[in-house]
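Take a look at this single chain in C-alpha cells; it is the form predicted alone.
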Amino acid sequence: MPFQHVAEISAWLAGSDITRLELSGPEGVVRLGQEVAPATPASVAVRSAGVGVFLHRHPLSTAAFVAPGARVAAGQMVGLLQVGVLLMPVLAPSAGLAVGYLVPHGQIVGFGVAVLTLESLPQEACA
C-alpha cells in the first residue's frame, strides 16, 4: 500500500469513532489507533446504526426532532439516518437530557458514529 494512502486512510480515522484498524497484506501489517477519551459515566452518546445522510430534522421539517436541554425518553427518534430515498430512525438507546448533536445535519455518518449526547438523569427523574 502506498504511503499516501496510509495518511489519508489516518485522517478518516481520525474522523469517525473507530479506534483500531488493522490493514494486513502479503507485504506487511499497518496497524493504526487513536487514544480517546472515554466518556464520562453521566453522558450517553447516540450512536448510527448505518452508513448514510445524518438529518437533525424531517426534510419536509423546520424543526428539529430535539433541542438542547431537553429531555429525550428511551426509545424516542432524536434523528433519521437516509440511506437513498429510505429514512431510518434513530433511537436514543436510554433517557437523558439532550446536549446536542454531535455532526451537522446532512452530514455523511458511518456505523457506530456518535451523533448525540445525552446527559443521564438520576433513576427517579426518568420515572
The other form holds:
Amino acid sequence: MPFQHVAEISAWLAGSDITRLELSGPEGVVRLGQEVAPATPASVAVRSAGVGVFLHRHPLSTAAFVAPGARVAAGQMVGLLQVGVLLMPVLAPSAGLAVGYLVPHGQIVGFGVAVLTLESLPQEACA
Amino acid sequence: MTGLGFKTVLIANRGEIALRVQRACRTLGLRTVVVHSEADADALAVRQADMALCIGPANAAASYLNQEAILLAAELSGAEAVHPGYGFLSENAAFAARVEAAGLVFIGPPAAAIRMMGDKVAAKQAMRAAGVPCVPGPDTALPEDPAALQALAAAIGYPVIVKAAGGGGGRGMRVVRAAAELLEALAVTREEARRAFGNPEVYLEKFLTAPRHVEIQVLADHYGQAVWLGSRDCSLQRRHQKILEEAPAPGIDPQLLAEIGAACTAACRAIGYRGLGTFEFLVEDGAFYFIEMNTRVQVEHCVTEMTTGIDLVQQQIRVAGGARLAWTQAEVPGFGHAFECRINAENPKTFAPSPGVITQWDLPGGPGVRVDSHARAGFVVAPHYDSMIAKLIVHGDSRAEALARLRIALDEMQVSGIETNLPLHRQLAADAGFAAGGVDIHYLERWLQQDGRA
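Let's see the other form, the form predicted in complex with its partner chain, since the form predicted alone is already up.
Complete assembly follows, chain above in first position.
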C-alpha cells in the first residue's frame, strides 16, 4: 500500500485544485482531501430595490453618505431612493470599502440597478 | 408635433406586443418608455426604447402586474400615456382608473367600460339593450330556489352552460346536459368563481354544441364615432386558446355580417366605448350569439390589419390622444384574406412548454408574408411567461392564395434549439377540413384526439 507516498501525494494535491483523492489497493484504501477556503468575491454591488430616484445625499445635506475609500458596515445606509415623496434608505448588504457610486446623484434607477460598488475588506479585518 | 394629447408613451408589456406598440408610437413621432422585468432586460423593445426601466424581478406579479411600480415609472420618466398591450393589466379596470387618476392617458377604453365588459352579466345586459344578439338565457342574477332554477334551465333547453360572471377566456364554466346535474354544477362553479375571480356570481346560458368563433373588430373615438373593421374566425382552438386565426370569417352572409357589425358599433356608442375592441360571437346555424367583449388590442389584430391596410395599434393610440376616426363605415377598406399562426415554444404533441435558447431562426418571406416577433437567434425563451414567440401572418387576394402562401411560409420558417408548434401548424394548413373553411370550435380538439394527442 502506498502509505510511504502519502506525504508526496499530499504535496501534489496541495498544488492542484483537486479536493478529494481516493486510492484503493489490495491492502486498503487511502482517502486524501483538502479544504478549500470559500471564495470571497472581490467586490459586491449595492442594488436598488425598486424604481425611484437615487440620491447620494439627503436633500438637506451637502455631504454624500459615503466617500470613495470609506469603510462601510453591513446594513449601513449608503444612499436614498426617492419614491414620490418618500425617501427610502439604500443599505449595504455586507461590509466593505466604498469604491464609488455607479450612477449620478438624482438619476432615475430601476429595480436591481447597481448603484455602488463595495470592495471586500481584507481577510483579517473580517474576523 | 404629434397633434395628440401626449408625446411620451409608457409601454407596460413585453414580448412581440411591446415591439408592436413601440413601432406604432414611432410612426406617430412619439417617445417610448419601456418597463420590463429583470428577465427581459435584453429584449429588443427594451434595447430600442427611448428610455427603459426595470420594474421588478421575472415574476410577473412583481413586475408586469406591479401597478405601483408602473405608475411610478410613468411619473419619473415623464410619460403622459400608458399602453397596456394585451394580457397583464390590459383589462384591469382599477388600473385604468389609477392611470387616469394620475393625470395620464390610458390607451384603451374608459375604466367603466372595462368594468362593465369584465362582468359578463352586465355585459350581456348592455348588449341586449343595444340590439346585439345574445345566447339564450336570462341576463339577471339566478334565483336561489332550486325549483325555479330547474324551471329556468328547462325553459332554455338542455344542454345549458353555467358561467362565472367574472370569468372569461374559457375559465369558470361548466356544461350541464341533464336536469339531475344542474344544482351540483351551479354550486361547484359558484365556489370556483369565488376562489378564482373573487365573485361567486354565475349565470346560465344555452350551450351551443358545434358553434364557430367569429369576432368583430371595432374602433371608436371620443366623439361618438365607431366603425367595425371586418370579421375574424378564431375557431381553431385548443383548451380555449386560439392557435390559428383568419380574416374575414369564411362563408358568412355579408348582409348578416353587416347587420351584426352595425349592432356592434351601436353598442359602442350606447356604452360610451372608445378605442379598439372586439365583440366575440358564437355562430351556429347562421345565427350570431354574443359571448364577450375584449376591451384591448388582441393577439390576432394583425389579420384585420392585413385585410384593411389599417395600422390598428397606431389608430388605437391616435383615438386615445383625441384624434377623430379617419373613416366613415362606408370608407373602411377590405380586401383579400389573411391567416395568422401563433408560433409557440412548446412540444407539438404534448404541448409542454419548451423554454431554452433559440439556435436557428430562419424566417419566411415574399409577398404578403409578415412575422411579428421579439425572438431571434440566440434569444432565450424564458420559462416565466407565455410561450408565444412569433406570429406568422400571410395575406392573399383570395383565401386559396393566402392558404398557399401560408403553407410555403410555414415550410420556410425553421426554428432550432427549442421545440415549437410549427409541425402542428403545417399539418393544419394541409388539412382538408380547414382548407374547406368554417370548422367549429371543437374541430381542433377532435382532430388532436384522433391523432392520439392531448
